[in-house]
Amino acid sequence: MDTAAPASSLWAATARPAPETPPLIGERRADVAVVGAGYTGLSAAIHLARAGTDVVVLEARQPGFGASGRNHGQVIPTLGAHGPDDLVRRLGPEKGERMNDWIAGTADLVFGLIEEFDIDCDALQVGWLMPVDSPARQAYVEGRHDQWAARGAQVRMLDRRETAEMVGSTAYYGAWLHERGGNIHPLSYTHGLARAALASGAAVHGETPATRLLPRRGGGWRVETPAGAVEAEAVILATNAYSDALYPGIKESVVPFRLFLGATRPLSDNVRKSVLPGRQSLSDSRGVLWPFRYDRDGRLVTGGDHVLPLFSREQSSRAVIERIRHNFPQVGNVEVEYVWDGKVAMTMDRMPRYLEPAPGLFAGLGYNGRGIALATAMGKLLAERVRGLDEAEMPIAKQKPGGVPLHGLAVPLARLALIPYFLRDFRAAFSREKRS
């Protein structure tokens, strides 16, 4: 089976229902139109519509069709690249501390949400964990834990003996541990993120792509559709790596980079007692991705990065059996049940997009693997713009959009910015074994 294809995902498989969101059909107005229903417009579709603004979202596939339901469900409540004090010096003072703010609160933004909306997304807020791969990043590591302590974080560094405990593997040197940080199942909490847009008045329509968009005479504009179309004052697109040429620039603006996820069958419940008992999930600090975490059923979920992505589910069962061996060799054998892929949006600077191309035009895109926590937020820090935030205060700095050169080319030329990554890991994990 094709990884791309939904079917070939555990989370397409194992999600709660998702409500009904019937094409549209006909021609209507309403105050804003989103074109996209993963968790940047939904979310933007929630605070809109709980404000009383007429909001109608539009989604070429379901809810969660794209990288919202397709990622490794991780809720991160920093950025990838970026420590806060990178933000500082990048934007100055006070724009990099309002960045780190927002960036704080966007776990608490997701778990709030499904309190709120009693969201059956299997919810775990029991903290994300960094481990150290190798002695060469421990100051790196401890950098980060130490730039989110001086801002109050609940964060916290253990050493090597605590991460033991907390991870069930020796492979590591320490960790710091993000306790507002957890983990969800994506495509459950796309589905709930629906069913709240809709019980708060959104209304949402799947199988309805936007297949143009024309500035109205007289300000607004128009969103055509195959068997219809929205005339709204503002517009909001929230398609991320799954991007088209609806407006120009738009999917310029982004990578969109292929990772792959696999998920053994449900362990034991000997061996889940030894391998992350406390259920946190965890993306260590190689350069190329190794996350790890359970579903609700017990299997160990985990992916990452190929540089030539042929023969991708082999590639992805090999690489999921090798990395569970060589972190948790408890574990025995492993029998890989499910592989898939998605598109994740990367951006040259590794920075969070928000885009305001033309009058009442929004977008919200880029979050580079940090997307459940950081789109959700993002979502609302559009509602909040197009009901008049001043763009003053908004915590990220509106962007024009494009910026990836060669864009036709992004893609093969990412993959082969790989090899260095890959490189750095096997001359830390060489060292690794020198000091052992």
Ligand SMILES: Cc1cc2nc3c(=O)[nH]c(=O)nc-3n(C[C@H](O)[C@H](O)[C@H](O)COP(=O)(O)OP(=O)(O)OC[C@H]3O[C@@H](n4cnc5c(N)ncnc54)[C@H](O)[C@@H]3O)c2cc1C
Given for the second form:
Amino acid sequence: MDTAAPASSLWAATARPAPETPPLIGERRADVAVVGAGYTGLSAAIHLARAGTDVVVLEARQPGFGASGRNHGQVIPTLGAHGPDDLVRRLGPEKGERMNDWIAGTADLVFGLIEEFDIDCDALQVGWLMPVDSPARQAYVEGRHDQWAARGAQVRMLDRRETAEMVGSTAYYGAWLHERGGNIHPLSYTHGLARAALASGAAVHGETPATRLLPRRGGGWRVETPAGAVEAEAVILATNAYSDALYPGIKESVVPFRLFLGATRPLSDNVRKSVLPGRQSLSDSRGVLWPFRYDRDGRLVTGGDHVLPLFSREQSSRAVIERIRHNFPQVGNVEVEYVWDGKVAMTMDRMPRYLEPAPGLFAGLGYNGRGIALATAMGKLLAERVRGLDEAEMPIAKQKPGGVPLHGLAVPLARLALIPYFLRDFRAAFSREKRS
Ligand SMILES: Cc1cc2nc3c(=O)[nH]c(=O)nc-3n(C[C@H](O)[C@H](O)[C@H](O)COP(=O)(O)OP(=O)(O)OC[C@H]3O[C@@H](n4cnc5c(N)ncnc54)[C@H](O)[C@@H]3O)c2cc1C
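Now that the form predicted on its own has been shown, please provide the structure of the form predicted in complex with the ligand.
Every component of the complex follows; first up is the chain already shown.
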């Protein structure tokens, strides 16, 4: 369990209020206990509760304390590292296409829940963009577009002029637009999911870390907390990059990789007319993350990774300013109002993980930075599996816990592995400067 709160997150400062989620005091029984109140756990709770299952959510801090309250807020219905053809190659045509269908519907699931439960979270389903940052990446981006287009997804390839108009930057050579994507206020969405879970009949307890997980004689589990316990037939572990040692192998299934984000002060109306005027969000095709979006008040939000991971306020603010200056020189001088960070759960093969490490024990994690849509969908899927969905019908194959060798060294090793991407991006930027 992680205890560091994001010091000055934009989302914490501007979120719609969280519902009351008092700590669990005393012992109780339930059909299902869910550990972790981010998108995975809360979506699981909503889908279980409204199907009539008695479900209790236990959250170590408050709903949205983990990545669900700290992320960039881009709703993206694709995997980052694998296109649809890759999944068919990895899994075979039937399982590959089943997973592709599942992924394709994930953004609509998010926006559908927002509509159904009237969640006030600045949701905009106005599209998500992957602009091409260097000519060498054109074929890669076009390939992703073509593969999704061949499967009937609402996608479009933009030429250089259309991209410049939609993004407000001449830094790009074109872009792939996914029209079902969009952006949300990530913490308000989490608060809304918590409210929806409660309204559907679930119990949600904040400040309630699960401290021990014990199999019960005769089946089921006992989840102990500092002031109580839940006895349940099934347990869903939804702790992702914030996993602790509650159950062996869960934490070791992912590399918890720290990323920074920062937000400017609200930009003027004039600047906003020229930068992302349609309020799409984007992650460009660089090897390291370069995302951009507005919040509802017109703050430009960006972030990513540092070569030297100091994560000081100064270092992250400087990186925010440099990114904006590089992409949007028309913005001029900007002041950074908020800087924060969070942990994203990466997997070795960059595929999400669905685990059933013991009878009645389920886990979903490892969304590799695409968890708003994927984790919401994983929560629903876990709920369906707990309620009896046949394993053969699952759109994602069950895996074994663990899988990250030398887990204690995984974060520094992953950072070293990023260096070639930084160098490639640096070389691409250098050759772009020379050409212009
Ligand atoms: C900086 C950043 C930017 C990102 N940007 C995007 C983006 O733009 N788009 C996108 O799709 N994804 C993005 N992501 C990824 C996305 O945020 C995650 O994939 C998603 O939030 C995962 O949700 P989750 O519910 O699985 O986990 P989390 O939201 O991390 O929830 C896990 C919860 O488990 C709790 N917990 C842990 N241990 C215990 C315990 N023992 N007992 C009780 N509770 C426990 C934690 O306190 C935490 O609240 C980003 C992530 C980061 C860090």
